[in-house]
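Next up is one chain by itself, shown in structure tokens, the form predicted on its own.
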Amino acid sequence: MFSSRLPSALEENAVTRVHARLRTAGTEIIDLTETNPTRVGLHYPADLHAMLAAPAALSYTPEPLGMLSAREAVAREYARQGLTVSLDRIVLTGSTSEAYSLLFKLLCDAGDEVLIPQPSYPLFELLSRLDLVTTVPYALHMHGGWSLDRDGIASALSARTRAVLVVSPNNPTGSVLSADDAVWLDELCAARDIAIIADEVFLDYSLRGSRLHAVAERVTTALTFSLGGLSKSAGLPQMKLGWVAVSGPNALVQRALHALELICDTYLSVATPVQVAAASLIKAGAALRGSIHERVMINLAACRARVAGRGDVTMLEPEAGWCVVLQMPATESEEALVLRLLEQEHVLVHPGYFFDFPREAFLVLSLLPEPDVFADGLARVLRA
């Protein structure tokens, strides 16, 4: 009766089951997987919701690619990040996840392939499957820093490859696509008429003090789709506004935009109130972004200090983002370790296999929790 696009098994995993059981029993759990900025004690303006109540929000005049005023606000965001993007090359979406779905519809027929990085966020496989697209993994290598497995990418390309997906900054490794890797990927994809999809939602969260470069600053010849949104850049996931900037050869860009206009016109998913309020929300998000960045830096420093000098635990230094990865002794499986932390220490962390780390044993911790909560949870992890 049901579509084969869905996973054959929808059961909860062991970590989720144990967590639910402990919560039901009233056990207080320190959640070091929390990446929702609205639930970690940050201050949000009390009048934030009022921005959605402008009289213009009552009028429905849909624009497939998004309202002009909202796209102007997004263009100013790109300018703040050091990138000039024309208004007519910006497409608004309901979320980054929806942006992926729109791009898969634009680029792929059923059974076509998209290359995805590993480790990375585990949503890509399901998103592609729902659009009948096949994902082909490529590795990120860690040798003092993260880099693309160029040989792996080149060998993974086939006649059905339609796009290479890069996440920069990566979630959860915190790695950033290097200038050399970007130029190499640009040449590879342009020569084979393959698009680049660049997920840059964490671009504002450099953890080393220097400005991060957008992929489109270095990719100039391949058709490229750069993804961003309010969820991370402004700490406003509840507002459901994402965007895509299209760059590359003008003829390809225009074809892509005409097709995206048709696809977006079919759904018209972005709500009018959030588009009317986009400029105000982005402005308000600057203060929230600053608070998030300060929080992440405090927790990262605490983690660095607690792990320093230990021979059994290594912190993989992130360049950007909201997470930190700890490499642990592989004396037990990641799942066993995470379950033991839940049962004995009452702290929840993500195992590395959730993000397709190639081997054991890695733990992924969010840097968003309140500093005292993070410190307590980290101490429990290291104690165990």
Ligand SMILES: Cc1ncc(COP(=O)(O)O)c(C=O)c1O
The other form holds:
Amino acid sequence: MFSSRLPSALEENAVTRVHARLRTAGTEIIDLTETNPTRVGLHYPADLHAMLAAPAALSYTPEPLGMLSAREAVAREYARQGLTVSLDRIVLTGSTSEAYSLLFKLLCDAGDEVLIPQPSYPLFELLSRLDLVTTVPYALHMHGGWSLDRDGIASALSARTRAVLVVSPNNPTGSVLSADDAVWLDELCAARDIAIIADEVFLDYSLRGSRLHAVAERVTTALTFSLGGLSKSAGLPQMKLGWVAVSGPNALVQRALHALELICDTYLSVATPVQVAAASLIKAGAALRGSIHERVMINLAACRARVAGRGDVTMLEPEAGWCVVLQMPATESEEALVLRLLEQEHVLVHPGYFFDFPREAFLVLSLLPEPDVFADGLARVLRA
Ligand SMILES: Cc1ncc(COP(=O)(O)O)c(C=O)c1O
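Next up, the form predicted in complex with this ligand, please; the one we just looked at was the form predicted on its own.
What follows is the whole complex; the chain from before opens it.
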């Protein structure tokens, strides 16, 4: 009865099952997979929701690509991040996840391919599958830092490749696309009429002090879609507002925008209140972004200090983002380790395989939890 877009196995994995069982039994679990900023004790100003109640939100004037005032606010966000984007090249979406779906509809027929990085954000598999798009992985190589496997990308391209996804900063490695890799990818994709989808939701979270460069600062000849949204840059995932900036050769950009207008007009999924409030929410988001950044830096420093000098565990230094990766002794499988941490130490962490790390054993820890919670959880991980 149901379509084959859905994965055949819908049952929960072993980690989710054990976690649910322990919680039902009343066990308190320290959750180091928590990446929802609204659940980690950060201060959300009381007047945030009032921004959604402006009288202007009562009248409905559908704008497929988004209301002008909201797109102006987003253009200022890109400018703050160092990218000049004109208003007519900005498209509003309900979230970054929705932006992927719109772009897959724009670029891909059923069975077409998009290249996705590994390790990276696990939702790509499902997002593409739901749009009948096939993902073809390419590796990020780890050698001190992370870089594109250029040979791997070149040989993964086929006549059906429609886009290469880059996530910069990447989740969970915290790695950033280098200038050299960006220029190389630009040439490769432009020469073959392949689009670049640059997911930059974590661009504001540099952990080394220096400003991070948007991919479109370096990629200039390939058709490029730069993705951002309130969820990470303003710490407001509940508001459901994402955006896409389109860049590249003008003729291609215009065709893409026309088609996106039709796709967006079909759904009109971005609610009026959040569009009316966009400028205020983005402004308020600056303080939240600051608090999240501070939180991430505190937990990262704690992690660095706790792991330093241990021969058996290595912290992979992230350049940016909200996560840290620990390389663990591969004396048992990641799944066995994560289940043991859950059952014995009552701490939940993500196994590396969840993000398609090429080998074992890695653990991914969110840097968002409150510092005492993070320190307690980390101590349990290291003790085990
Ligand atoms: C790399 C990356 N892209 C996109 C998203 C989803 O963002 P949104 O909440 O805007 O859909 C996430 C969420 O964790 C993410 O890690």
